[in-house]
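Let's start with one chain on its own, the form predicted on its own, as structure tokens.
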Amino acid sequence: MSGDESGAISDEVARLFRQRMEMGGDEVFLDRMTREEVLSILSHSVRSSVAGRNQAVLESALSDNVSEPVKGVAAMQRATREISEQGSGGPPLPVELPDDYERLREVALGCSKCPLSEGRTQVVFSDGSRTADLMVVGEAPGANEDATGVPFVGVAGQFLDLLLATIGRNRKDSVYIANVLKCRPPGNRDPDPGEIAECSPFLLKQIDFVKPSAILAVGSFSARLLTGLEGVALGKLRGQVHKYHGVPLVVTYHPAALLRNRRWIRSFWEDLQLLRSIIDVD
């Protein structure tokens, strides 16, 4: 997608809830629009560069839910006032590993540290620009990562592109993904603590050689990860700007669970507009 196109998708979607904002306060609906109009400004301009395979993702999502009312915007913007103020949150950063990306790609492709070597299809690393603005950092590769090596490429992720492209940010050249684990955990189980302690020092090295202007943590394990807010609920956790090692940080919900609860994807749409707020001010 084109810097043009993102930028269009963003400006519609902008223009929309200003324009209910103002006419109707606090809250904004949707109850006049029908859904295949709230559809077409969501994905109109991204829809040519995926081959139209997102539009029923984000119809299912979606369905049944677009004439509730999107309330929290006043909460929204409360919350890019209240910068938390809890330092550098996470860990230290690993000294032991490659100061050069490229021999880090190789040493995580090649890593056997943990039992999920030996049921990996492929290491996923990552994907996106190394160049990019945004971090995504989501937590363990599933089933459709494994065989291709490519991070959020199954239903979820491809919401997740969605999502992205309403702020106006795409893989190509403003987003790097990675997850906190680059091994899936059989059946797509939670990691354990080994698991993290074994395999997050290549993402924190991951952090270091893109530094991005924000990252986005979704999902508890990331979350917790780079808050250092360990045994803190995600909705606790979330509606705030963190900081990792003076990296702004939000935290939000796993696009897989937008899918599952959809009254979350409002809330990931308040996320979404508090860490623009942070990369626009950047």
Given for the second form:
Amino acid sequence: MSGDESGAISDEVARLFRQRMEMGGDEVFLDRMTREEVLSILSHSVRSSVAGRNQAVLESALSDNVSEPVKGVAAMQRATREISEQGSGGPPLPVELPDDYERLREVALGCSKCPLSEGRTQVVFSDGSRTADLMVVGEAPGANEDATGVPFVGVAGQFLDLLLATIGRNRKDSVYIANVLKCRPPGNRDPDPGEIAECSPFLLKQIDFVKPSAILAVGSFSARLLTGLEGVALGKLRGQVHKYHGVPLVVTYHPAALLRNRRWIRSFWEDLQLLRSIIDVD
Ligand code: URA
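In place of the form predicted on its own, the structure of the form predicted in complex with ligand URA is requested.
Now the complete complex, all chains and molecules, led by this one.
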């Protein structure tokens, strides 16, 4: 990752915290974590080459206003839980795939059901903890993920890690991450409906194995797949709790989209608070 890119991430995170301050006067949602704990989590969640700079920017973003657990979280949670819960469902669980997790992974790694398999370097199956109560679902691997076999390791992924860290989550032990597509579409183009139909059964099976308490779908492809609400704009799907086969589902913008459009960061943050209110209650 270039210095410019890491700087952009740091700037986005600093901006995120500033927006919280704008929204809550002198408040930033850190809940039960102290500033030091958040900074420690954040510094471990970024690559060592960029950690110093990110930490410095975060230090400065947090320095004035955040030292105590904040007021206002309960009010926000009350407000978000008043939003109606939708139970639109999503696709049925596939029956044709193995009922053993390792076997499922092997089948995915050897899959050649669609032409994406011809151009891939690696199948990108998952990252994170299989015992996590939170599952994050993205769209498809990009170049970095295709090269490493790990989801969300590029710039957008590092930004996602930082955002998740602000609600005390990390992929080492408290998040499981997977994508709708397991192979990279050429040139990072959008997944096509045929590819989604062939590949998404792996994801649905992964959800069934992990049995998360809540799912965060980032971007419109995972949002539409899991809500079953095809063709609905993401802006209309977000800000409420859906259900995927009974599992609370929050949908929000893709971290790559946040890096392109900073105005959506506030909405993403609100969706994270909604998500946290569900997980905390559970
Ligand atoms: N974007 C995604 O949706 N998933 C990845 O793994 C990387 C980028």
